[in-house]
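We begin with a single chain expressed as structure tokens, specifically the form predicted alone.
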Amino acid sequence: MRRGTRKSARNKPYQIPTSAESHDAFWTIKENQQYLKEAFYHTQDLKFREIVIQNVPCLLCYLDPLVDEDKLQRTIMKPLMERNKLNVDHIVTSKEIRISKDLLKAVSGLTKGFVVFLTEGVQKFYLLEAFSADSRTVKEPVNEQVVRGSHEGFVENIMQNIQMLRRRVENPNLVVKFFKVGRTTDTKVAIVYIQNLANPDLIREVEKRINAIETDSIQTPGYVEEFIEDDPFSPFPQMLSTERPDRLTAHIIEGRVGLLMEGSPSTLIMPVTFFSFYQSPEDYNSRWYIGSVLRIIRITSFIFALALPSIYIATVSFHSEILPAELILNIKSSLENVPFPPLIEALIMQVTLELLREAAIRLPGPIAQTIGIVGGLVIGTAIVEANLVSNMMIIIVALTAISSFAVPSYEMSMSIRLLGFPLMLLSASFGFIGLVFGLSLILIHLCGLETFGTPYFSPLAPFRFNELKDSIIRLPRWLLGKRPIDVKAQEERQEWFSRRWKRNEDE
């Protein structure tokens, strides 16, 4: 039995003992109650309920916002009061029951939605699960809508998201591993993969990078992405973010790893290539040739969104002789009264477009639509009539904006729009030479970039002809019998070693 009690000065905040001291529970519920109150700095949402079972005083402690009141009454209070027995682990019907005598575990359990059950004269206590799992209803993600196919989207409850995956992959090889990241937030993170498909080296590398995260707070998967990506200074996203269960399922079946986080509907997929950002579930819900045409259109939109304003600036400023005479006359006539060079025109329109886009995102839906229409028509017309921007520049910027919207990934769309600005500066300074130089730098960077050991620009660099059938185009499903080499599945590796061993024996 412990001698004495922990005391703290009335006006001095309570300090939880260091790891060198003992954290064993007290023998009296009053002392345990005082410890928990002071550990939470007397927060008013920490609730206590005193009950008597077999003439023994008992205490229930929980954080009110995290506990489902109906679950508390149905699975804990009602069985205890009706049976009137202290063998809690045989009476209570909670989903999870833990036994401990370490009060630090009680503090940690309370923050996760557990109810602490204390008994007078007993040093151990029970942690009873009664977490409130309220979440919004399952809806289709706003930024990943499809015409055909599933309209399910992830929610903020990680267990509900894993349930969606389990329904789609009814296979015992689907593995889920949980991690805790963030010293202050203690955020729950999970990685999911299929055991006999995912590369073991990839799994170990992902686990190693997650365990190496040292920070106080992790709020969204974007925080994790910054810590574990290969090249944090690259303008291109190196992990695919999605809120669609079907998209995540398709990637983990190919041997990739998914990352989910409590409190966020976004998931990360790793490793991915550049062309993964231009693939959509819509491609597989349509006939193969329709999916191929849609992919080619999206990849063409990448070139337009990246280089179209720069091509126009270089042509008008340095290389107008490459245009037909009739087109030159039309362009020159629209530029006669414009006081700015083409670069300033493009910057004015691009910045205005970004302002309208940002305003439309932040405002409520009906107002945002009005702002988009009014901004596009009124401001565009007024700018042309005021001779601040030419008609041709309005067309170029509009095509650029539409092309950037065709990208299925928001992160890739932002990267392309940002890369367009330095290309415009190079084109205005050196013409096509500057544009080619800028595009060459981007291509060199794409060819040299890797993510978790996978070449980012595969299957073009390194060139793999067999993998082109499901990257730039999509061939029929019956021709897609092999997984990508860079995320080579464990079963395929074993088959390769078996063939190699058999061949050596034959020789």
The other form holds:
Amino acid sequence: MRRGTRKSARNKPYQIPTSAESHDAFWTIKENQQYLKEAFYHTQDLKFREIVIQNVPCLLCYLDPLVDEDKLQRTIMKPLMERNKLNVDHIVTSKEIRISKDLLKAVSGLTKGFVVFLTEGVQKFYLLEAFSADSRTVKEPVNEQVVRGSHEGFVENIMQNIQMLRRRVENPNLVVKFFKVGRTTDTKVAIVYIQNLANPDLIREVEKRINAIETDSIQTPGYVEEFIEDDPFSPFPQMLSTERPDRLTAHIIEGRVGLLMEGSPSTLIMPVTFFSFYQSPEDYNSRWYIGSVLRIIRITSFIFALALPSIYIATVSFHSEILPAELILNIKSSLENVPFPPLIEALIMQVTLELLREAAIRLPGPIAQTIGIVGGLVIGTAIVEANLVSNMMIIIVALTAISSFAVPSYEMSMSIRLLGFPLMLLSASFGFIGLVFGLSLILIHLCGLETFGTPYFSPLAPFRFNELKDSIIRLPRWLLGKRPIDVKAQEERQEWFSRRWKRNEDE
Amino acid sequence: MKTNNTINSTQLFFIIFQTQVGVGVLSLPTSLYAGAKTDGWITLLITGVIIQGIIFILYLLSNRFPSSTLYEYAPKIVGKYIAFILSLLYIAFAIATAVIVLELFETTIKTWILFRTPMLAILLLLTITGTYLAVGKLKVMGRFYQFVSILIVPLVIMAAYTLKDADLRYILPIGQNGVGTILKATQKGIVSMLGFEILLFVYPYVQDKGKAALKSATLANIAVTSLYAFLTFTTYVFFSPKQLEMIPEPIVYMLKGVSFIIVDRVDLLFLSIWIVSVMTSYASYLYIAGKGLQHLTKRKKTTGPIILVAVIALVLSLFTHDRYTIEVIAGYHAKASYFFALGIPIVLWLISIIFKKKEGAL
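After the form predicted alone, can we look at the form predicted in complex with its partner chain?
Time for the whole complex; same chain goes first.
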């Protein structure tokens, strides 16, 4: 096949055919009803209700599951029946009223929770909003819990999520832009940013990438993420996923762009740096010393989770002489009865651990605890007594696992544990040399990775001393006068001497 | 949407620094000792001054053509054909340096850490990592070099820790071998401090050209000179002159005797850090050669040329692996390096001054 033809075929995505085409409405209710029924292939949740107003037969048509019963009664049926007049514009109290002659509009309106109001002998019809906004109650997201701070979490309803944002940022500059993505699902995706603060180039780039999406369906934000991220082959997540409104707000205020999606409580933030994954909104609620120490602990956890098993393997299988005699005697005696090389030991334990985690994650709470006890205590003890794995290795793997769970972001903690495996292989074959090269490769990758024009590993590479104070540690808020430079926000300052009252106090 | 492929003056500093610090650091004290006896560390300081002069000339040359590399402006100075040959020579020189780095790295690793690992495996490790680094464009190299430079701190601390066993009498009286010997030994020093010539190839990518760039290069030179002089000095006060004659890599030997609370073999840590420095200088030379090849073949990207260069260097380094051959090659390479780091740039600079060749003025 010639290259040109293949390309053009790729550019025309296949679409599931629908019978609905642009079609002028008919003059009689019957014909319109027939048309709509056929457009929806006689689906049984399409409901019709005939009413007579001023002796003219009229027809209400709606998709039952999408329409709010109360709204339908209160804002449409009741006014129409009680006032018994045909000037719908004035009588119906719906939030949104559209008038159209195109039946395709009626079809797409119905799928969005509108009620179609048809009148006998009139071609144009009304689309009356009666959308059911039901969603689950706002709860704290289970995977991003904090001790102090907001316990609000996003829900599946995009409008309610935007409402939470608007309540936090009461500013007309907060802009929401909607996109329709997915040809079959027609999913609503929104980007939010602060006008005159977020870099216009960044907004244009995000819009460009979202508009380029040509796909059948978008089920989760993960789809969008994979379509628009810079380096799809990188092991590191390049967008921060969060279910916390306070986290999203904090990032938007720094000049980033947030992406929300109908049907998913997790939102995406872009562009982010590596260290965003190690920050938690809670940091700003505790004393700044504590916040700083917590951040340093988390970054240490990164190194542990990544390299601890590899360091151990390299040490015991290649360079046991690096340890002092007393320590090495302990380690070697625990290794004595184990028939496997350290790499196999580590793999057994790591795989067991991943299995336990994967098994426990989808079980209801009490059973998950049982799994934890069976897995952690029983297997842990038994495997050592059976001489399959050494005591030391259990300690190392347990430490690694705990470290990896200390990361506030789930994706990042998975990525790191995954990266540990090739490192273990390298250090099992080359000792420290292999480990150094492996870590260098990861570091080079981190240095080269960029998301939406922002260096991923900033402020360490490129090194920016001034920004260490809000990434590696957390200094008091009044010392963080400037926004991070990499986002290229239009206004750099974010704080103006809030503690100036102190100066007057001493007088 | 990508950031510009430029480096700031701090990154320039680290690029020059890390290119200079490399394989040579291990054998430097011995080779200096062969030339200037226990005054080798003074030689190093003098070498630093000489190199500062060279850096100044390189800077003057680069500054006449601030937006092009040597490969790009050579045709304007000496004409198409000579420039072509010059570029080829530079590429060959950079490849040869890469080969020597590979060789020395392999022999050192074999002697100190991995005794039975196949040679190819060790060479491949360095080649793959170095190529990945060099392919990533100059900005990535700049960021990486700057980040890993923090590793120099523990290295210095390790060496400084040995000073507790130092005996100053070993190097006294200072200057006992006479000015002539000390000066003569500078040629040995220059070889191990090569790498500053990368200035000729990265200058167009520097954001703040002119004085700021010169300052970075100068500071890099000062940093390298003091680091080397310090390391040499510590070995000279640690080992007696008799011992120094016999020990090929005194720094590693010195650290082998040291132990901290939980680390018994500090030399292993030292070598692990040293690997990173080797990797950076190796990547720099791959970059120099790859950039030249890219220019000659008129390609848009450096990726292909750099991979090609890396493969050539790998194949070449497979041929020779006994110590003697390496030394012979290194000797030739050292002589050639005077031309490439000093001779050719000076000639180009003089010609460009005499014929008033400058960027913009054709």
